[in-house]
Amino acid sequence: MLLLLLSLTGCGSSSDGKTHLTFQIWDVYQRPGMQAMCDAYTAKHPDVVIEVQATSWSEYWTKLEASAESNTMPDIFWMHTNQLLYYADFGMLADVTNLYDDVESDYYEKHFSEISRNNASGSDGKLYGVPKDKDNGLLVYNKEMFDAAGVPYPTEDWTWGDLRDASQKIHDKTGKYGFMAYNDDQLGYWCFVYQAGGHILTADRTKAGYTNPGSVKGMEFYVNMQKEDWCPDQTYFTETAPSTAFFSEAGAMYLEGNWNLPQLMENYPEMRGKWDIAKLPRCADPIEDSESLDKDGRATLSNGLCYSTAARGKNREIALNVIKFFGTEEAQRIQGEKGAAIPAYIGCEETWRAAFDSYNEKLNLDIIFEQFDYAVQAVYNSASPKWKSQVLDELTRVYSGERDLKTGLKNMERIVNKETAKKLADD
């Protein structure tokens, strides 16, 4: 490998004799963790320099698509589950299925969960990224508002009815919003659909399930919450993000992703100790069928990123060696200890807790790790980049009253099926 690196370094070296790699990410808060991993790699490979480039989410995908079309993709980059199938199926990502064969033939199976491996897999079953992290959605709540209303804090036995009752009591007592249900998928209606026994996509991910009885039940509960006086409508969220509303103490509860918790603790010091996290409430009477996941009314959506490199990048072999390191226990521990998301590497997950060690006010982080026991993999297929925004637009029409929910669900199902069938035909 050393000879390989020296050879490739010579081919792509700059005036300083080193190979310079670019590493693009979209979350500035994770930059220190990514930089620390790069520093650990370059300490062992001094002839390699890695520049971590952070940009916004929207700019990231615009630039990545343009660079893919011109075959100038960054050397290393994050890949999201929503986009991986799209880029992998177009042959833009390097196949890393056999990347660790010289270490362990079953490296991925031994060190990463099935969900993490699936999040990094293309439609052909091959791996197009090294698993980076894993996450899930949770309930954030304001303890002071619960105390003011005389409502016990959420427990793991909480149901949708408990959520509704607590929201009403908090609103009646404080005048604040009880629960803030905003138009989102992973941190919104997807969770309630799966809790109710429904599904967004069939298990083979070729058909949509928006009109499935369980899906309708979950959607009705989630969407209709905005009709209550204790829940703002979607017009409110066009000007105020739910997290902004929560940390300005305008509302008592909302759904959040665990990946945002470190920055929320850092950005709102005046709120530390006033809030905590809980498991998502469950559906007490799900409608189950052959596509339902047997979760006893419980579900949270789990997603995970991976580290990828281009299939035809000029520094491909060195980039592969870097992401191979990123998938080791050493690198994933660094990632976790720096608070850059929960590592995907089995056994390293708890290192992420270190991101909260400096705070006297403690969050109930245990619930995040316990929710992985019944988490549902985020529901994407290779046509997701085509149908995702269309579905959210249709749901916006439902929220605005332009479309009734029954018609909206039929339209969402039609959109997903049409785009999926088109993609499968093109393949």
Contents of the next structure:
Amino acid sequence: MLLLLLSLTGCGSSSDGKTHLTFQIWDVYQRPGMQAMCDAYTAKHPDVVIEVQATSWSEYWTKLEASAESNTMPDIFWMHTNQLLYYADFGMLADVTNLYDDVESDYYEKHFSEISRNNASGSDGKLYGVPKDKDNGLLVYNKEMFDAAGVPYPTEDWTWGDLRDASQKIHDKTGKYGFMAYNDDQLGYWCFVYQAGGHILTADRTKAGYTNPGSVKGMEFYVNMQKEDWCPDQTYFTETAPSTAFFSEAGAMYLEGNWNLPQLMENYPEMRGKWDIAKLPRCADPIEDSESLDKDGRATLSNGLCYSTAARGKNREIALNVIKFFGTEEAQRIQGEKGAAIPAYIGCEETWRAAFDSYNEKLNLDIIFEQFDYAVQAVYNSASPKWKSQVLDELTRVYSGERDLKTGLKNMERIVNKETAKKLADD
Amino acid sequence: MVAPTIIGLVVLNLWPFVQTLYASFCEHEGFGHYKFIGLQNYVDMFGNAEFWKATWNTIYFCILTVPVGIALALLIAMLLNAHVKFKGGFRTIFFLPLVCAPAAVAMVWRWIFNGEYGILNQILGTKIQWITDPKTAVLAVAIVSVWSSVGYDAVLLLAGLQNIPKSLYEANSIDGAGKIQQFFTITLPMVSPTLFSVLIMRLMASMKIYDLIYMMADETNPALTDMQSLMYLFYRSSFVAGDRGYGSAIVIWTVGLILIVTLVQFQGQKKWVTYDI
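I've shown you the form predicted on its own. Could you give me the structure of the form predicted in complex with the partner chain?
Everything in the complex follows now, all chains and molecules, and the chain you saw is the first one.
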């Protein structure tokens, strides 16, 4: 019995004499890109075999944490800013600060933006992952519905007022929904809070800012849109994802992440050419706030992933060598060209345009790269895993009418401050 | 000879239970590191409205599913036991939901319940938001639960019905008893041991309801707090919020609740379950 159990767990070495590595990701659409990078690596290192495994986002973190506890983490895996500090501060991730010392001493500074480096840094300032990509949120709109309502397409100068007016007109003329404002953070209220001059967390990430006047202004605008007849309410979005509503031509606009665009082009061939993307509308009169980065009412949220490996993995040295390769220009270029994501490596960003080469219908991809100029770093701190779901619960209560917005915001601020203070005290 | 079973029981059931009990007195600091905090988790839990709501949701779910489910199962079992044509076919149909993966079942029912395009609203001519309206959310899950478990219970009851000697019915009808009287004087007492086991199993399963809610609800469902069961709250506390200690306390509470309900049933059975002929 025990022998059987032991033989089941001891599957480290294999019969072909090669080192078998596992590479865990959560986005099945990026698998071809990741596979191509692995193939490029194994072509140079024939003694290594890498298996790319994709799971769903929610399962990913349950599995990864369980595997971290039992020290059976995958050899290579994606790390998200929400979770990196939690894993890094507990010593679960290998320190990769000096990974490129034999190449260039300032490799990271030279080839990755400060945001990308911050996304991969632990609380101690060391790097626990090699920057992978960067993204931002944008406005997707249905050109046919704008034409039918006689409304000009969204431009760079669009304000919140224009968004409302266009939505109202489209709804009046076509009977379809206008802007579909659903309960989401990075692709939802966060953008509007920062546009209004508010903030979710202070710059040092130790305190929440939900009750800051700018935040209240952004939240009021965003949440109350569901009260308009041109915006579906949250019960609708629970059953119908905004992208589903948009691509079944039930609504004219919604916020989308650039990482989803290639699969949307692929999955909805009959919609190609009927839609385009635009910069997020801006707040015309943002509230002055020392914490906010820009005062012109523009903001979009940007995030980025990194490649990590376990601090005590069985194949640590080889895994480190693989992620070292993943951070090179060659690998980042492959990632971009395969359309997986916008590479974090400075100078390779535009390779991602290749994801759309096979389509005759073109999207206004320029706006994505331009939005990086004023993008705000996605909001997280080391207590994020603790407060994220509680804040979501609170916001759900606001949407269902069980809580008024002011009380809800106060509660959210209290939740984030409480969990953050607890985490800081523990450290 | 029984060593493998005993070892399996201790390693797979008893030891995790002891660990869970210990974890319920701890705060989970991350990655399996626990800090003893005494009764704090229980204090937090009993002071939390969400927890009491989940407890009520679980009880409400049992009230909705257990009596109706078992009555339906008994009815179906009796129909299948009677002389009907295509008996085998019907038995298969009623058993079919059990063979389907719960996740697939939940997905299909989500479509049926969909407030905008769902077939149920089309047929009824209503516009009920079945799984997002707090008033109907638990009911919707209960319907699916009954639908998927009724076949299994019916098969168990059918076995019980088939063990009733025909001679009892014959003697009874010679005495001039009608069908309804026969049901209460022969069928029900004779099938009561099976009925009792089905009741215990169904009640336990209902109190542990998790998978259907997980599949049918959604993180952003406005009715989530009105439909989440204790086990779903446990999942969210332990694995979404990472609060394993608090989650363990919820589990211990649920185990206690099941224990009490089962003890009450074993006491109550003396009044209505007939073991000898």
